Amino acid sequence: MTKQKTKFVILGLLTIEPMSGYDIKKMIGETIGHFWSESNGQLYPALIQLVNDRLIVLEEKQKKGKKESHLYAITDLGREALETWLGEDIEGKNIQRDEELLKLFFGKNASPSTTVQLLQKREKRVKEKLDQFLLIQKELATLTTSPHHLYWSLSLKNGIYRAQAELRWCQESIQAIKKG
């Protein structure tokens, strides 16, 4: 039986500081969104369930513009649940769906120029992602006093190293196709 991971994403983020649902969604986009995604349809029901399970509490309501915003905080029970999950084995395998690689796999059926264009577009996106990671790395260098710094740095390095390897692969693949 697979567990829904959304609750652990929320619990983990709430160890940083209390947040609203909006703040959690924003934090996901700015941090783990490079390797993990959560939709509003997953996030908000999970917040309700976590409150019902007493893993988080509704700390206060704050006004943001015309709307009231709920501020959630992790409980001791929530920290225990997160720590237990962190110690568990990974369930199943991480399935990646990559349409570009699928198209490359069937590339014999396209012209070499079409496949080169596909790889050049990917190379451009990966360069942009690497530049973004390097900017984040500079910002992270200013947060060395955070107890999360080491773990954030290690996760970020994974992204940097993967992007660098992906760039090399794109360049080598483009050259191989051009040579025929």
Given for the second form:
Protein chains: 2
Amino acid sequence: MTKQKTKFVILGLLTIEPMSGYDIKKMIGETIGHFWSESNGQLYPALIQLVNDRLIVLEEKQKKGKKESHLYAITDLGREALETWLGEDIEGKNIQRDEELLKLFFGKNASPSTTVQLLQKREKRVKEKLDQFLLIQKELATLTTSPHHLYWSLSLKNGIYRAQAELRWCQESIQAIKKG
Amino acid sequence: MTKQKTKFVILGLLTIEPMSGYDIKKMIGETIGHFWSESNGQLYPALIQLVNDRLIVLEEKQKKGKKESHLYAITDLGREALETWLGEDIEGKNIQRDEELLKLFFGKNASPSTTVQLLQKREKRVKEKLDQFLLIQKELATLTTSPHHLYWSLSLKNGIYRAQAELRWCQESIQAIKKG
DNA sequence: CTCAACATGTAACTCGTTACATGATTGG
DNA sequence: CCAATCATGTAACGAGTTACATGTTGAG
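Can you now output the form predicted together with a further copy of the same chain? The one shown was the form predicted on its own.
Below: every chain and molecule of the assembly, starting with the one above.
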């Protein structure tokens, strides 16, 4: 019943290939960044714990000069733990807080132009995100051979659909406030 | 640069009408529940602080027998603080974590049926939510006179659009995994 | 009588970020 | 030489939930 998912993120990414903590951090940004993030303060302690629990092992510890690079790999025990977690039901409603929607909801207390600006900024942000997603989608299309491909493209598509819905909503909402 | 938004939620809701802490909690669930939540551990201390800061006042403290009911109202200072916050830019990217998408992304490590089940549960949940939203939308349609109406209906519509996009994605993804 | 809803509050806890410390390597 | 990126880690803080304590009121 641990709520912290950091360990599973690490285990999951290490099924792709052995990596260092630094690599994991970067890879999070490049792959699951649109619905997940981890900070160093979570990541590095989790790596140490996973080694203690024998779910991952430190394969190589390179020292070129004094620069360290720790290469971690998932163990069979780790794969087991990951699979167990993948089969578990998600628990509890965790409401996604959205400060902008909160401000919009209280829009009566601000000038319409303030709220319009709020929405225009959201629109711009979402647009940029959508463009990024579409670019990544193109790159992904060249990697159809990977066994990960289907799952990666589906999770990306989720971001795309959301962004499109959000964009449409922003545009309609801006119009509605300008009229009303 | 406070990150805690609880105070603004309280201020915002008190612009509708004076309320008790209990009322605020309930109202959160009934209005902004699809993108916001507050726990008692945040709410009650925040109310006390807001009184200290003169942003709200305790209008009535009813004691029928020993049952207490505190009725709070927003002050002019409170309205000012709210308006200031409404005009401020949102800061920092807070990535919305989504455990189900995380599991999907790591789908290669599970059986397709496990992942399909995951998505079917999501689909069911989203469907129920969408139905709720559509019901609320009908109720809202009867309150067109309120100055809040436009903003409330737009924030609700955001939930509806998202849910629809999510639903479509769930259905397509389930099909894609079943085929692939 | 009992259960659910009303009503307020607090202590302990976990989660997660921020900001820092430390140092190496590489490209302009 | 300097900035960016590589690379690992920790301490302190703040946000937020959970679980509890306490008691009332009204419906069945």
